[in-house]
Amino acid sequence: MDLLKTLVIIPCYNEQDNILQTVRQLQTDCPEADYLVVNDCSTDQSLEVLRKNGLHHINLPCNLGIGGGVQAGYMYARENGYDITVQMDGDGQHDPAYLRAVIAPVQAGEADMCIGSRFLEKKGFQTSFARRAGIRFLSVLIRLLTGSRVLDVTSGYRACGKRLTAFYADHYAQDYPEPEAIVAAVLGGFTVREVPVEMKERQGGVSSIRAFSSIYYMIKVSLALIVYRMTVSRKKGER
């Protein structure tokens, strides 16, 4: 498959182990890719690496989180006119092998976002029992409020199509925005789907999600759904 224009955003956050090994990987399975490093502020030695490698990349004056760092990443495509946008985390998990699968209902005009979801096929790391359970309920919430079944529906594996770019470059959830803005997709009119890949374990350093916060973590974005679909709903009764 050639590719459209295609643009992968990759944030990184405090990736110094793993940022220069998932480029290089993405170089090697899919050349024909540009790529974006959206380096968040790191506090670590991670710009050092960026820069040492020479490799593509933006730094943040200051810290925005996942959410105001990808944001960032869709603007950059939305400027510079690319057909597909992709997201894919710095710390190794998600393969590239994997990329042209996500992109290919995207490309093929199938669907607005494609994700890639590792519950498809259950292969590959599959996350701890606690964070699976809370990925359940999540996905079972977004049924609800949507109407839409999204399985993995805090994977940042995820391409997009050139209307969504430009509405996510305008329009996207900070903190933890996986689930919002697959919400945000479905009643802005967009079309979701999921497609099997494999993950890895992360690879080096540690998550944004800590156990401790898992908790805090459930109950903010469940809020922030709901917040959400109520939103969208006034407005539409406004009309």
Contents of the next structure:
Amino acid sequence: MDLLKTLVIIPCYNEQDNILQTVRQLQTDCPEADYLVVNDCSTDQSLEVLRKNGLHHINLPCNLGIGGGVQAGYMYARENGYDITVQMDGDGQHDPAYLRAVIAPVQAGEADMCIGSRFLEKKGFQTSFARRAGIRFLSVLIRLLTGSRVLDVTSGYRACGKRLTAFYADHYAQDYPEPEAIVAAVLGGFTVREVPVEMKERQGGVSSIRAFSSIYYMIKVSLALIVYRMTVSRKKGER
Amino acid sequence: MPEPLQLWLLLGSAAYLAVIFFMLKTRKLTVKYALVWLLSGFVLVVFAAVPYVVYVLRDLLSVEMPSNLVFAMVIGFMLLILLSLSAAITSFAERIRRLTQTVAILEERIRRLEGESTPPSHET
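Okay, that one was the form predicted alone. Can I see the form predicted together with its partner chain too?
In what comes next, the whole complex appears, and the chain from above leads the way.
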């Protein structure tokens, strides 16, 4: 199948042990896609690993967090005329074997965004009960705010079409951006879909959502979603 | 109000204003952010110089103690200034983010033009 020009954005913060394997796996499973590692000012040897192995990367001079890093990737995709942009974590949680499945609905023009969801078929690593409850709560909240049904709202494995890529290059939530990005997309008149994927337990490094700050995470994200819903009016368009 | 106290208040508020003006002069503070500080300084000077104003305001707003009125106004000024600072930080953070992203993308482009970076298409 003739693939549209696709860029896989791999945010990387202190992933010296995982990043090389992640990229190699991607190149093996999906050699037709370009990739871009966004090194978010890692404090470990990540940059050296990227340089030594000649991995295609950009290097943020200040640490911006996942939102700012991913957004830099979207800006890059827009500037270089990519048709489809995929986000994939650099820690090995996201299996590149599912890349085509995540891209497919976007490529077929059925959706502007397609999220790889671990809850649709409940296979693979399902994360802890507390986290599932939190994700469930956010999922319900997003449904109330936008009317869209998304199960795995915190999944960072997602594909976006050209229009949404340009939108995210200009507007992308910071701090804990995944749920808010969904709300922004739906309210911006974009269609969002989910496909089942299997995720692995992270291979090393630390999750951006640590246990002790999860209460803070929930409050902040919920508030951000509600505030966003209040300040942005829905764009009319096909849904 | 006893004379020495008023003198100290006058001296204090005048010194406060002088510090603001000095910082403005040496460019350690821009007028944009100094406006609220200056306003608060002038109000303090007026209060110290003419305490009668405070008594009149007290009667108008029916506050029991004149000092409470002064405290309330000072707190109000502080809230205003703090809020404006948070807003300023937000806008700076936004600009820094944009700059950081642009610099990173430009740096990659330089590497590519100098032939050091692998081009984004590693196939075709």
